[in-house]
Every structure is written in C-alpha cells, then in structure tokens.
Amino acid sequence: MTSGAARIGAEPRRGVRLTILLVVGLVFAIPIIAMIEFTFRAGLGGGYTLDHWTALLDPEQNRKYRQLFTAVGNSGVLAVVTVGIVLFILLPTMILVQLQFPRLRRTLEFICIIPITVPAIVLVVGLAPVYAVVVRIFGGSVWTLAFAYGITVLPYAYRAIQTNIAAVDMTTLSEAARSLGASWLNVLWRVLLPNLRRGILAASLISVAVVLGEYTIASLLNRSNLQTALVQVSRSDPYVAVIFTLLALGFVFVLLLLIGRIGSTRPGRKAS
Amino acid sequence: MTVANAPELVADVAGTPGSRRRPVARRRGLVRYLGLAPFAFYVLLFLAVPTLIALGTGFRDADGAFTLDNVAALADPVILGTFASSFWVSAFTAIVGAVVGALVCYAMLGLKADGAIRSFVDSASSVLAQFGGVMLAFAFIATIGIQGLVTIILRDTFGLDIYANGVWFYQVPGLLLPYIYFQVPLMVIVFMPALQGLKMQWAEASATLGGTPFTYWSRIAGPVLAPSFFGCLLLLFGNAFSSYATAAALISQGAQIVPLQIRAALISETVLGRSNMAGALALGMIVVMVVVMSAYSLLQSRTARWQQ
C-alpha cells in the first residue's frame, strides 16, 4: 500500500481518476466528433468537401441563409432583454429583500425555484393566452418573448446572484455608507453593486446561454430564435444547422468558461 | 395586506434605536413595500397567471363551461401509454445518468476546483446540460442517425446493423442516448457540491481507526452521500421528464412522450377528440413534477446537515 491521501481512500488514485475521465471524455467527444465530420461530407456518395463552410460566407448563398441570420439577430435581442429583466427586475428585489425584508427570504427562493417544477412544456399551454394580451399592447415584435424567457431564467440567475450576495455582508456595508451620509442611491451604485458585480455578471452570462438555447416556447408560441430557425433549415440544409450548432456550442462553452473564471476568483481580493 | 404587514410595522416601533436601518423603514411605512411591486407584478402576470391558465383549461370543455372530462381523460390508455414511456425513459436515463455522473465526480474528488480539468468538465457539462436542447438532436443524427457516423463505421468495419430491425432511432428508444448525453453533465453539475461536503477528517479518523478506503465508502461517505444522491437522481428525473426541444427535434412525427403530446394538443387542438386536452396533460405533468421535486427538496435539506 502506497502512503498518502490515495490509501485512506477519500480520493480516487490517479490510475482510477485517469481511466473514469478519458473513458467517458472519450465517449461524450462522439458525437462532437461525428458532427465535425459530418460537417465536410460532400454528400451521399461519400469523399469530403470544404463547400460546406465556404458556403456561408459566400455572399451569392447568403439570401438562403438569411432567415438563420435574422434569427440569430432574434435571439441576441431576446439575450439581451432578458438580461435587462434580470438586472432591473430581479437584481433590485433580491437587494431590497436582503436589506429590508429577510423573512421574505424564503419565500422569494421559493418563487425563482418554481419555473424548474413548472417545465417550459406547460408554461407555454398558459402562455398563449397571455401572449395575446402582450401582442396587442407591445405588438408582436420578436423581443415580447423575452417576458417568457425572463421566467425560465429565474432559477439559474437568482442562484447566482444569491450565491455572490450570501458572500458579502451587505446589511453591514450598506449601514456603515449610510451612517458615513451617503444616499441610498449611492450605497446601491457604489457600494452594493461593485460589491455583487461577479454574481451580476455570472447572472448574465448564463441567462444569455439558456435563451439561447431556447426552443420550447419560441416554437409552440411561433416565434423564430435561434434554435427553431435550426430545426427549420436542417430539413432543407442540415450541413448549414450542424456547422451553427458547432458554433453555438463553442460560443456558450466559452461563455460558460468565463462565468467559471469569474466565479473562481475569490471574494475578498479586490481592495476598496 | 394591511393585516399582513401589522406585525411589520409594530416591530418596526419596537425596533432598537441604534439600528440604522429600522428608522428608514418607519419613515417610509408601507410605501417601502412598492419596491417589491415590479417582481411581484412580474411574476405574477408572466409565471402565475399562465400556470393557472395552464392547469384551468384542464377543467374546460370547447365552451369553457366546466368539465372533468378531459382529466378523466388522462386515464385513456394512450394517454397513460404516453405517461408510460415518459416515466420509463425518464427513468432509465436517470439511474444510468446518475450513476456515470456520480463516476466523473468522484474521479474529480480532489482535483483543484479552478484547475484546468475541473473548469473545463463543468463548462462542458454546463453547455450539454442546460443549453443542448434542439442541438443535441443534430449531434445524435450525425452520430447514429441512418447516415451517422458510428451507424457507418460499425455497418462497413465490423458488419453489425444496427437498425436491422427497423429504424429504432425516431422512435422513443432513439431518445434515450440523447437523454443521457445531458443527464450525465447535469448529475455531474448538481452532484458535485455533496462530494465536495465530505471532510478529510472523516477519511482520516476512518483510516486512523483501521478503516480500508472500502470501509470508508460504504459506511461513512455512502450513508452521507445517499440522500444527495438519491435527490439528484429525482431532479434528473424530472429534468428528462419535462423535457421538450430534443424529443421534439428528433420525432416530428406522433406523440410518444408526453410534452409531445401536449405538442400535439396545441397544434392540431385536438387529441382523443377532445379539445383542451393540452391543460389536463400540463396538470398530469405538474402533479408529476411537484411530487418529483417536493421530495428533492426534502432529500437536499437532508444533505445539507452534513455541509458547513
């Protein structure tokens, strides 16, 4: 028996860690893989081809892809509004309840957790109803979807904004900046929210990655966004849905990496 | 409302002098509660209201007069067919997701949280496990769609068809590698935190006092781990249950789970000849899920004893 953590057992040897992680690395890079590949077949019959990719930034074939462009516009503009309701909506409230009312605590956890019991699935069969209201007052532009996005988010951004303001002792630093004399405005601008500005940001960044992968709603509510314009194209183009999936898929796994960055850093460290 | 906040407010004059942020709150009264307004309203309108319309046209014929005969329609043998493959793909794909998932934890036991591998497998478990959907489909049809790649590779290199006894693939046991392909990150994002919560210490006492690694798993980590693990293996659950974009994705034709089925009541507004029926299978769906994840939440209360 070797010495060390790797005999009192409480952590894998590195044999066993190694054979776990490449094994089921390796088999979770298939389909990765076979998308790639697919990507440059040049067809039934086989051979590959670069037309594929070439193709997209050919301005005679753009026309064939403008409706997957539009919609990628459309989901940028969905991210983008409903990162505002994160931010103006539920940054604000989960503020205010952790300064001024911390028996609502509970209940306001209780209220971004329900959208996880309540699936997109059965949310739409409501929403439909409440969209024809939001059509006729804001009409039926692409960006009133966002009111339904800002729901499905709830979860994932109140987690991390959560997350940062259980780190920091906001009652205390709020009440120190007030008894120096300053404004509430001022606690909230420049104390408060330098202070949360990590969970804020990992907040935005996975609310962009879930409304960009949003499917559900933007179908069954006929909206175009990103994900349904790639189920539509891929029955006409499915080389053209594969290379944006590609895409997508490294765009938010870089997104995702930096929300880890963000997250890794430690509290603490900035003086102020 | 003014009931509701009495004890507020008496508390608010009983409140110690010297706190700064009592004599704020008294000024401003019941005012200060308008700062909740916006959410509450928010909610209200875009989370409430639909789930209640939601479970209320359940209970409503063509003419909205009410009737029970779409939800004595859930015991329709179709329907409870469909709530059938939910359950059974939910739950095959839980326990396997849940298993590989609780795997790549422990082979991460010990690894520094912002090192290299561990930023990489949680971004990567993060992208499959929450952002996939439609795109996971497009992943699996290039892997062993008709024309995918391992179908090639294993028709043309070692002779096996694999869809020999028909094209299993657009069926519902086509969606079951798709499923595991995002239960697996997502056990390994949800699982992560309990496995971190076992101390040293207890491995340390445990080999001190003669304890093998063997001892260790099965009688101190494994009775700590169990309720986290089997409450993940619920949330996984209910994660596959109320899934939509891939099944949606991959089968565009029928209605074999039941988010396709309520797919179907809303398009074509009729399923057994009923009109409504999308509301009596988003109530079945919900009852599903709240009894899924009230006893999550209850497994994860129990988990948290052992943090901190």
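Fair warning: this is a prediction, and the values are worked out from it, not measured in the lab. Positions refer to the first chain, counted from 1. First, how it differs from the form predicted on its own.
Within the set R105, V231, N186, G140, V231 is the hinge position, where C-alpha fit passes from one rigid part to the other between these two forms.
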Contents of the next structure:
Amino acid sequence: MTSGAARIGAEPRRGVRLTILLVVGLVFAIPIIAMIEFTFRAGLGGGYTLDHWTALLDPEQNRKYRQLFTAVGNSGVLAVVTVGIVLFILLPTMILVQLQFPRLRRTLEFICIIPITVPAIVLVVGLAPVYAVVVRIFGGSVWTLAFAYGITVLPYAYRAIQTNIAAVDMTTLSEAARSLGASWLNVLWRVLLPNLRRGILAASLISVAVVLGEYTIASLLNRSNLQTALVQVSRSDPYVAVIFTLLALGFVFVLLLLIGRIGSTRPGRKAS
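Since the one above is the form predicted together with its partner chain, can you give the form predicted on its own too?
Below you will find a single chain and nothing else.
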C-alpha cells in the first residue's frame, strides 16, 4: 500500500514523457508540414515550384497583393493597441483591486470572464450601436476595432495575469517598499511589475494571437484585418493565403520563444 501510494505522485517515466511529446508534436507538425508542401505545388499538374513564394517579392505582383499587405499592417496596429489596452487599463485595475479593494476581486473576475461566454456574432450585434458612436468620434479607422478586441481578450489576459498575481505576495512587497520611502510609482515600476513580468508577457502574447486570428468581428464590422484579407485572397490564390498563414504562425511561435526566454530571466540579470 505504501509503495502504491508513493507511486501516485510520482512523475511519469522518461519513455512515457517522450511518447506524449512525440504524439503532441505530430498533431501539430503534420498539418503544418502539409501546408508547407501545399505552398510549393505547381498546380494540379504535379511537381513543385518556388513561384508562389517569389511572387510575394515580385514588384509586378504588388498591386495584386497590396490589400493583403495592408491588412497585415492593420493587424499589427490592432495588436499593438489591444496590448496597450491590456497593459494600461486591465493591469493597473487588477493591481489596484488586489492591493486596495480585495473584496472586488470576484466581481472583477466575473466581469472579465463574461466575454468568453458570449458568441462573437452576439457580441458584434451589441457593439454595432456603440461603433456608430465610435465612428462619429474617432472616425472609421481600423485601429478602433481594438476596442472590441480589448473586450475579446479580457478572459485570457485576466487569467494569465491573475495566475502570476496569485503567486506573488504583492501586499507585503508594496508595504515593504512603502516603509522604505518609495513612492507608489516606484513601487509599481521597480517592485510589482518585475515580479509580474511573466504574466504580463503571457497576456501580451495571448492578445497578439487572438488579434491575428480574429475574423468574425472584423468581417461583420466591415474592417480589414489579416483574416478577412486571407479569406478574400484565398478565392483567387489559395497558395498565397496559406503562405501568409504560415508566416503568421511562425511569427507567433518566435514571439512565444522570445517571451519564454525573457520570462525565464530573473529581474536584474541578463539572459545568457
């Protein structure tokens, strides 16, 4: 009984871990490899070619893909503004609630989780009258779509930051810094944010991934982003649509590696 109880909390063997890692890796790798192979196909006649990739750098094809490149820029702007909403509105609110208003923690959590229970199309129906006012005030620029995206990413960003907050004794750290004469701004910048860096980076990555993959809201609000442009381009050139999808996946993967690298570095130490 003792050995059986001891085995319950034991880690799986190396072979089991490798098998699980291999299976999960294949689940992700097979579709990506198939997409890469598809981009090199020379049409229905068989064979492979680099023409689909080189066409993106051909000045003569610039007009054909101009809309797609513009949409990539739009998605980049939306990602930056959405991350800004998370960092400058959600993060300070969570820190304030954690330090000064702990009784409102459940209320804030409930408010932030609500968007995940609402389908995107229902959310757009509710936002349509709001965006009529937004257009009158800020114009019809694509960056205004970040207001809707800020609501969409709330559940994911909140959970990523809250997990980090729960692992840090923010009250003790802030009180200790204040007792040493630090201002609230110094407490936030030099004490709290470095300890919340991993959650902040995770929330930023999730926000970028959601913005790059969102289609429904942009389509129904008549805005052009990466996904809406890919749908339109895929009707005439599916190869280029798959290429840009791969590039977006690659960008998010590199961003994930960078964030993981930065998040694993201790404050005050340089990554080696």
